[in-house]
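This document starts with one chain, in the form predicted on its own, laid out as structure tokens.
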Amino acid sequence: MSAALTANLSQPKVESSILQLKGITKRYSGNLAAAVREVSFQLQQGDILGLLGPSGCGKTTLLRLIAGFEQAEAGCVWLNGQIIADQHRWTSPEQRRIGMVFQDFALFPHLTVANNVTFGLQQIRRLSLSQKRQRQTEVLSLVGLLGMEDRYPHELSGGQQQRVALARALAPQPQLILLDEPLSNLDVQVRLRLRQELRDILKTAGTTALFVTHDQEEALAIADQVAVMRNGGFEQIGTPEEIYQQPRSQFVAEFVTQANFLAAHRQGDTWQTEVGCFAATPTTGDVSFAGCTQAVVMIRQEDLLLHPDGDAAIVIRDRQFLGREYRYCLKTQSGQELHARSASLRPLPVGTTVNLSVIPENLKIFPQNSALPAQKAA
């Protein structure tokens, strides 16, 4: 984690966020590299942050760590200001008033829709049975499944189940809901008309959330802020306008947004590519790193536009429509693949040869740490 993203943690504030986590870190017997590495961050009253990265990078362990489903070796976790995980203290799932939305909804089969949704309110004993009727009710009504209390799971859909487990997991009035992958399951239409369902039945009830997910697009529709990780830490943290449009690091860059990345040289006050040069300004994102002759640069598809010329080098090899846009595969002199994406009426065919400009202040530079990312074929 970066300096400048801790150096606002150094002091909890815990009387402020409803979460707040500060050097928490897991490692599994036999593994040397840690699961989770020094994560800190905090979470506001009704915000919802999107835990956004690869396969393997920690986002479900750090789910079951704030869950209390695992126990941490370092850090500690605040809730609402208790602190309920540390070296010397550990509350247990149950008294954490923490709602858990699975990936597989874990809806009991024998249960019907009404029953599912009260069974965490059987506990609660200062409720009672009219009171939790009104409360079943007033979240069926929430997630639109009011009329529907008497069918079983296997009579739902499973974007009707997904709605019984956010209901499940809200009936309890939770301080904070943590969901892992929740519209992983669904059908592809299913899952983009529920971003939306999700979001607002969250907001309406004003819960804090936390959810975990591989899908960038999903990210940055759903939550408030998105922290992506890599190797077990925070690679960025920040809202999805910042993470999009101001990634941190080459790794933030490729992961998000979907960008072209081209080596290239500097000279002067330029960078040279094999597509053109571009100046080393501050509206490029160059970070002046002193003496550094090698960098990469980073071009968004939509920042790419494509100019017909019959003298040019670069070729269209393939053309997708997508219903708003269309997506160019482009084969450069040296072979490298980029993309770029286009909403004109009037495509361009496969086989023209074109020159490129890009939109200069959406440029983003990166000195040459690692290796290029893998340009995927279209």
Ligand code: ADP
Given for the second form:
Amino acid sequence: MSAALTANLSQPKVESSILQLKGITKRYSGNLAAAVREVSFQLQQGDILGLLGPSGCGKTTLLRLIAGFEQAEAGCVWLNGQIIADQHRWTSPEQRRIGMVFQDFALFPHLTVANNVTFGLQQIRRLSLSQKRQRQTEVLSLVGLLGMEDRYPHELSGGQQQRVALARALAPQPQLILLDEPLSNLDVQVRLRLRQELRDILKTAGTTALFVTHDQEEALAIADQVAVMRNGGFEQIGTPEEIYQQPRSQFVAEFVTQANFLAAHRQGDTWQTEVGCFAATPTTGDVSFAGCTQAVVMIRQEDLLLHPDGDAAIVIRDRQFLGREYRYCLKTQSGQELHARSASLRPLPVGTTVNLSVIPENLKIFPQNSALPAQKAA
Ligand code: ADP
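Moving from the form predicted on its own to the form predicted in complex with the named molecule:
In what comes next, the whole complex appears, and the chain from above leads the way.
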């Protein structure tokens, strides 16, 4: 085999991916634990990846490594098929053609909307003044801010400022755009509306994007792929549906779903829990139960069905009206709290005693050795 062919075969497949990371590890000086640990993934052209995880799990560090603000101690980063960082090569942040959108918008307060947007175009010498103006109009139209060119940032709402930041990042037509908690500084109503707008804008622009969030709903709503991070590594990466429906660990399940987690022990062919027995069928994907006698059973709130029974031991302690549904807070005989959601028709009064049933195919069972203490977003 020729040397050239050998070299080709040993290269990872990068042709179709805009971004690829392989074995990226970063440890800050003085820290024993790695902030980012052996992270590998690929991002295809036009895809949006959401990095989801609790505070301190390494999301921002990973974003900064891709942007070129930090240097990894091991691993390799490819952008559009070119190595931009490894042990021997290093492309500076300005040369990476990566756009950034920050949590605090980072607009220039003394520049108008138009000048904030064209700021990033100044370095592109090949563009004439009229081409820059045209690009400015295109991106302001894309983010719905045409007509606001002469305003200053303090004359805009938080949502409008974030759209200016997005327009500024998109103006130079970057290969990739990185967004660090882009919606977290906005109030709830604006955040919910901008979620959809952000996705629409990125999709219309056809830009590949990676955004950081600690809000699971935001990640599932905006992203094509979600990576759940834990202690610097990827715990699971997949589509929002895969992450929600097939969580690989209790950690992922606790982070992305609203579910009840019940201690269970195995007896023959069943898992015994305080609220009933469940068949020990291998419905839990690739989780291995070999020799496992202790587990945690996950029951989503919407899968827990309530049946009033005067002799039952479980009582409805509280009830919240959520519009389309009620959320019931239940107390078991041992004092454990469970939650159930069901449609608003015929609500059950507080104090009702109930038996429970579940939709068995939606159950997830995690062997206890995978059930490390879960962390919630700070
Ligand atoms: P996240 O964005 O998920 O909150 P970070 O990437 O900011 O997480 O941090 C990951 C880990 O690295 C944390 O333990 C944090 O304390 C540590 N860390 C982050 N930045 C620095 C730094 N500049 N110097 C030392 N440690 C840092």
